[in-house]
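First, one chain by itself in structure tokens, the form predicted alone.
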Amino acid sequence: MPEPRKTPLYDMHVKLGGRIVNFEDWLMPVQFEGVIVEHNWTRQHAGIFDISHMTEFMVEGPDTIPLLKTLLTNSIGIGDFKAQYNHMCYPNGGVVDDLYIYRESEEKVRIIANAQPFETEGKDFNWIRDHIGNLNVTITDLSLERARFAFQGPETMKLLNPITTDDITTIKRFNWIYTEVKTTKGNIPIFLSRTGYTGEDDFSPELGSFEISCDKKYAEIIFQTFLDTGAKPIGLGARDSLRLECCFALYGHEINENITPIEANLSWVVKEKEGFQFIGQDVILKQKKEGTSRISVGLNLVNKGILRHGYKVFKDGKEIGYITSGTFAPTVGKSVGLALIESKFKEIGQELDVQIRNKFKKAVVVKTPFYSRGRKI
């Protein structure tokens, strides 16, 4: 097996006091000052996160549409300058990819994904071309090339819009441009995009939250000017306790190939489009118009303990699913966790029982998201 790879800020992590872990493949800073302390100031303030680690395409052609309408689940039914949310399916109707679109024109669009360890590497892009068969439309992969970050928080656009060309409290949420960050060695362009992972993003003009892609190049320079306006380094793990508490699905835990987005609680990414049937579309839709018989649902562990990924959950000693994500969320002060359990079972206050190490804890279905902006259960 190769070395975990490195991003384009690896050294500057470690010159911060970032603690390094592999994570798929990539070494990656798992937290600075804390994972609860980076939480609560994100939440409050604004934090920089490093997402390198992530992959990014560019699709072209005048048959780019078309193909992308093929391969995902949600409408693309999107203008230029415009994000969207998507899953890319398998036959089964399992997950191959969660992802963003970002559509530059109907024949330029830019793809940005999640990380893939060394074991899976290609699959999203390989994926992709394959499918292309005689249509006319070109990929190329730009995720080596670039880097990628996440500026989020209450007060990132106060931080951020002085060291941009461009004024971005224009910017609508799940909207896109090119600008130019100002920086003591010139103006360098990069994509920015209103989109997030950690629910700071309330849609008004000044709580806005984005994520950036530049040159590799560039990256220590972009970095050190946003860290220069006051806001911090943010590691993995707050990543995910912020994503967790806005209930957002991590691949290869709330959705993989072998769960649907239906059945992890995502039928809205799914939709039907006129003319064209997406891979998994007949087993998609028929869950979405019949139900499953397993379901995504919030859980609030009552006793004391911690929700964990793989811990079985049960109903009157019977075993009737298993926690697809948990921890312990800053920002409700409540273990939390998000699990994959029997549809009957589904109901707003329903008990059920968390095995943790060889003793079983009370948990209650509750109303997810856990946190968003505003409200908190």
Given for the second form:
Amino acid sequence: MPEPRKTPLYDMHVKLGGRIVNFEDWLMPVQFEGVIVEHNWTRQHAGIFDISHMTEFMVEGPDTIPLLKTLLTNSIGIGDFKAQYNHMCYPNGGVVDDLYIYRESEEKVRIIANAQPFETEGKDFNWIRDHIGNLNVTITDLSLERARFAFQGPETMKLLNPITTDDITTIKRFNWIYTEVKTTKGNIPIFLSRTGYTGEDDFSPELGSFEISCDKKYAEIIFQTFLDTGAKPIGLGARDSLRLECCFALYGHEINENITPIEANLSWVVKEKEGFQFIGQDVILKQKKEGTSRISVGLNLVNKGILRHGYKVFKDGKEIGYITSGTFAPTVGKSVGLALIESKFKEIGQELDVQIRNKFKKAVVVKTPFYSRGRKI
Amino acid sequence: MEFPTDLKYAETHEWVKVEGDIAIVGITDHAQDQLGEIVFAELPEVGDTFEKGEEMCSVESSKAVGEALAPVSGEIVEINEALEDEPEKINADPYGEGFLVKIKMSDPSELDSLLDAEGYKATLG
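I've shown you the form predicted alone. Could you give me the structure of the form predicted together with its partner chain?
Below, the chain from earlier opens the complete complex, with every other chain and molecule after it.
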């Protein structure tokens, strides 16, 4: 196995005191000050996440939109400079990956998708490329040429707007622009999208969070410029607890090659498209209409303890599913988790048992998400 | 990082303070630092017995589950009930208010196989 990879920001993470772990064969900071401290800081102020381990592609050519409509589950029917969350599925309805598309024009769409370990390196890129067929499309892998950041939290607008050359408060949620960051080394071009994985966006001009991509040669100066605003570096630990409070899916947990978007309770990501059949749609559209025998639900642990991925869930002594993600949720102050269970037990208030080591602990099905900023327009 | 010299240490990151035939047990400063902010400690019950090296407690942070092993054999005579509501005491005071359990030792000679502070520190490299 090759050595784990380093993002362009690795040396800065080490200097900032980041505790480095191997995540998907990338050496990434799991925490700087502490997971809960960073989680709370992001909810109350603003944090910077290195997400350069993720993958980024540019799909171009006259048949770009038709290709994406055959590969992805959502509508794809968005305008220029808009972003949309999507799943890319196998014929069985299981998920190749979840990703965002960012449309620049009818003939140019950027994709940002999950990191891949060595074992599945190039999974998304190859899947897309191998389905181009006779279509007039090219796909370019930008993953290693660029650095990516998330700038998230309620103070993001206040901190980021003064250092960009455009007024970013006018960017609406799920929209993006090309702009520049004012740094001590001059203005640096970036891709800036009002999207995120923390839930810190209420759709208003005042409270929104962003994701950024730039040429990797500018990674360090951009990171430093962001940190100089007063935003703190945040590790992968808080990234996970922040997303889980919002019930955002994590590939390999809530979704994988054997769990469909409908089973993951993400049927809104699936849209029938006129004139196009997307891969997996026979299974997925049927499930959307008729329901599935298992479904993802939110749980609160009633007894003390922490839910973890893989713990088994029981009802009246019978195994009915398992925990896909769990954590202590700092903002709501509860032990929470997502579980993939038999659909007949999905009602809010349903009492279940979770096996933690050799003990059974009580859990209850609750409304999701566990945390929400709500929508203020 | 602190490693008090009046304690004994297991290579698996537990410390022992001996008071007569009672061993007060916790996890080391290094262990709590590695785990990060501790959000839950699952302790055994008074009366449970453990052999040296058996899994005795689970100490969970937001990202990881750490297992504390019994550094000596014996019977649990007291658990640190304060940890139920304030598991973060393990981070704040690992050798004091953050202790895990007290064990009535069945074979105090097992203490001889534990490390002193210098020996433990050396294992951390």
